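Heads up, the chain below is alone and in the form predicted on its own; it's given as structure tokens.
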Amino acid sequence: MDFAFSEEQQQLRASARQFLADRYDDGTAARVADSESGFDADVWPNLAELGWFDPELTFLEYAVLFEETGARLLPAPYFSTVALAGPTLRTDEELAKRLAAGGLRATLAWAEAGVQQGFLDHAGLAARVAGGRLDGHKVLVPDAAAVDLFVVAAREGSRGASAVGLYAVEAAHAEVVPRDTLDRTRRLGEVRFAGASARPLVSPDDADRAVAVLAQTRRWSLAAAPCEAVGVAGRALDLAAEHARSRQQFGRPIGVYQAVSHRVVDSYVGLEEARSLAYWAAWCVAEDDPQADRACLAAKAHAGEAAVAACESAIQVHGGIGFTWEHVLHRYYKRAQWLAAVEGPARDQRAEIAAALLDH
């Protein structure tokens, strides 16, 4: 596939690395992360006056801005707004055009303790709906503290375990319970409802189309994921190379010796390799091509473990002051992780292609 960004779409992303760079130096994304909310409660506005919630863009300009929010860290609600919970949200007049005014922060609240926590493992969830009703407890919500609204995978009143649907909860109508995570520019939280005033969006009378909304948030957010882990991979690799060319050891930089440039160069390969299928999954989402599933799970499975690796490598180009907490490099390895946990670890995906190229 012979495949580059548009014009438009390269001009999208000198505007928001432009902007990413001059609001989040390193020491302001780490006072953000270390504060009591860990997220940038200012900066929504920003981002819709930006256009990064226009209605006409396809992932492909998602993709974009992915990459360069990973690469600063954005400590904002955006991927949970735009991959876990927009395909739903785009389901409802009123929500989509919140969404497209920059007034929603929304996530997805699908996984339960004691089931599989898949997109699309929704056989033993428990949280039901009656009467326009919602009782359930979700746990590892992203973001779940930093959203105004939470889109909740529920059944209805006895129905069928296959019978799921998603549903609205505006934010005041839930408890939710943060919970201290590895991650602390994108926190997880555990989320209770208790009678809560439910919206359905995608009825469990259609199953069908419950379905397919889920499997289009899985291939979303493991586009998604793929594209920030190469922001995420490219700064910690742009780190170790500045200090290979900077730090001087026995009156030489440190980039000369086989030890240090080596652990460079091999980063460099991963990224580029984790850059190529996260553009190949990016593109199949946005032209809805027939291999998008497979392309999503082979770009998250590469760039997760693409991003964790090349983290580990700026850290020992960087000796000591790489393992400090001052140092911003230990966030990047942890949004690293965090990425690379996504729908399960590399595996899981690596095992799923293999199963559909078999059963071909």
Given for the second form:
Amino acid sequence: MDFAFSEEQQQLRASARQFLADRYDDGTAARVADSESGFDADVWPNLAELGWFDPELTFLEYAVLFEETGARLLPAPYFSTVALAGPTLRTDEELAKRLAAGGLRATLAWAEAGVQQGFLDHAGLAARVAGGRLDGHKVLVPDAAAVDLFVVAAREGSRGASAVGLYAVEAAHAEVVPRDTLDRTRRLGEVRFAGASARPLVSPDDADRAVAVLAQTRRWSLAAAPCEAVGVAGRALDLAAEHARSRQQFGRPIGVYQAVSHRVVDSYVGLEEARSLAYWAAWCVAEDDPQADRACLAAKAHAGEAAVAACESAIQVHGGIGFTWEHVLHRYYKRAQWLAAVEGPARDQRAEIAAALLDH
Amino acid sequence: MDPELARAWSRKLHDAGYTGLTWPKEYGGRGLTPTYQGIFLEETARAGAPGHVGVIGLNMAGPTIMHWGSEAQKKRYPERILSAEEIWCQGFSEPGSGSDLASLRTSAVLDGDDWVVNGQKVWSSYAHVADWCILLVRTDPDAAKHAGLSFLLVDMRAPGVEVRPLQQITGDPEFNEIFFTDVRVPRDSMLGEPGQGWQVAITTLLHERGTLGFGLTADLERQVNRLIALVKEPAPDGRRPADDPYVRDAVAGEWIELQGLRFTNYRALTTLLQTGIPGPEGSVAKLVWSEANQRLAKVAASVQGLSAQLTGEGAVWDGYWQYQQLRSRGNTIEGGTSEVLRNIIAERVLGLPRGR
Ligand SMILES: Cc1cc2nc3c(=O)[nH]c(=O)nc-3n(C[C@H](O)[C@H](O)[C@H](O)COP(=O)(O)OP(=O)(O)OC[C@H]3O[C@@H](n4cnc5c(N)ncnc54)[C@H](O)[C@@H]3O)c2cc1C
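Same protein, different form: I have the form predicted on its own, so give me the form predicted together with its partner chain.
Then the entire complex follows, led off by the chain already shown.
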């Protein structure tokens, strides 16, 4: 029995934590988040130096990194590049190389308006490729204005409705319309492609492979989101506990009042369970375990809700200051909401788990 | 389960080598790591098999005796716990001292070679069938609260011990009052020195934590599986609860809690194996388990509609869930209330200021 990170993984965690803490104290993080672009355009080479794009990394190392980037709200498209676009990028030699060298920021453009928007819901997609040119209108694209390349889910014009492929389109060939987004460090955008030059990465001719890559994409994002959520919930818990220790009212630190302390404890309990589930999911993905899909669903459902609850408790425990734009808490709250919402709310994941448990 | 059957099953487990997996060989155990115990408990749950009858002996009395006992005590007691030859109960709580356990008043006064015990214990599970009792008493009324306590091993058949069963909300008499009137306990039946009782009692709880989580997870797994079986059957009104989206959401939610508990235990066990010290994960297990167990039983009762009021033979599952719904209310009280556990986590894990 050894359900813990290795020494190397713990070193990776320590170096990531140090780097992020040095570069993004709360003040800096807020300035970047509220800037025009909302991201730190210069950090990418540093991440490459730290080894974050090393092709040797397994999902366990990514789990460590996502937890740390969640804890500091890294204002760069690492989640989008690695978890959303990554599974497709790695199928292509040239892009995998660019990614490994730290020269590629990418995201996934899959959702469209008016049709189901899960990673596996490709039946209604209208985006079409014909003669290497892509036409389509994608919505809810994470980090749309912060990337060099889009991985786009689309159909080949001439084929029937069922075949979906994944295409690479350079950002220069797309029109990006950023949308006002609650989480200002992971903004969503609309992306229009009008005859954009598109290179097939996973061809619709190979339908099984396309479905497998989409399934892998879903697994990676469902496993990455809870790891980030653990980082978010951990930071919210730390802030709440610290405030409960130091803020005095009625002549005593507010942490002596159980209405305060038990709330903080419940955040801790939720976090510990979320952590266990997130690490389990990460392990399953790294090992290609047959339980991977269920583990990812469980982790995503639980950690998303736990992170939102931890942030809400932290805001309450902080009183008025927790309700200000100035305080960092709202930024964590908004990220937690982002994570809880991606690929559907927790009840969607529970519905899938229920089907596996009850319908056979 | 019938007490004689329960003992016979426990003896079978012992003969087959499945008791005391983590206990030292010289005291009747197998000398294995907690991992083995964890695997055994998981498999027990999967098979739907009942556990060993001597839970207090196995989880509390045995480990504490092996940690604090004299060689003679270690030879005398542990093996008979494993073989279910002797059943133990725990005499800690008193009418005036529950959460604030260290305020207890049952006294023991040295007279010649005996401690003479007077006082009353309450809520003592299995005392009506027990042969022995781990008893926390006050030996020095002048010392500071915690420093005046001592830890005795008491023969439940000694003259002056009187057990009065108390009926629980389930209707079953599972716990008891114990009255001690001039009960003479041999001087060498103390664990640790006079005044060390609190430290000994704390060890009892610490030792428990290593594998407690596995027992609780195994228990929850059994309950989740039973809930799944129940909701797939037609309810008394003919509908199938598993078709109700709210029921589906609740079942999946408890299944997720179960996995959270399971992997929290694996993490706790890894910490324990690596450092020898139980990590903070262990303290989470009981809170999560007890509340999940309560929610789950309520779901099971709710799907029966008004039929959930029917009990005994002829009721759904012969009233199993009716019993479970009531029994689970004790889970957030016994072994430290949820409020007290939250206080402990607040102070010891999160470093929040002491409220008491
Ligand atoms: C099924 C069952 C089996 C048991 N078996 C045994 C046994 O075998 N041996 C044994 O010794 N005992 C046993 N107990 C007793 C159990 O340990 C006590 O009931 C428990 O410690 C609570 O003590 P109390 O009942 O005196 O309640 P109290 O301590 O009076 O508590 C009443 C309420 O006040 C709350 N409260 C108390 N102090 C605080 C605080 N500081 N902060 C916040 N809230 C607080 C409690 O959480 C509870 O909700 C058993 C109890 C049950 C229900």
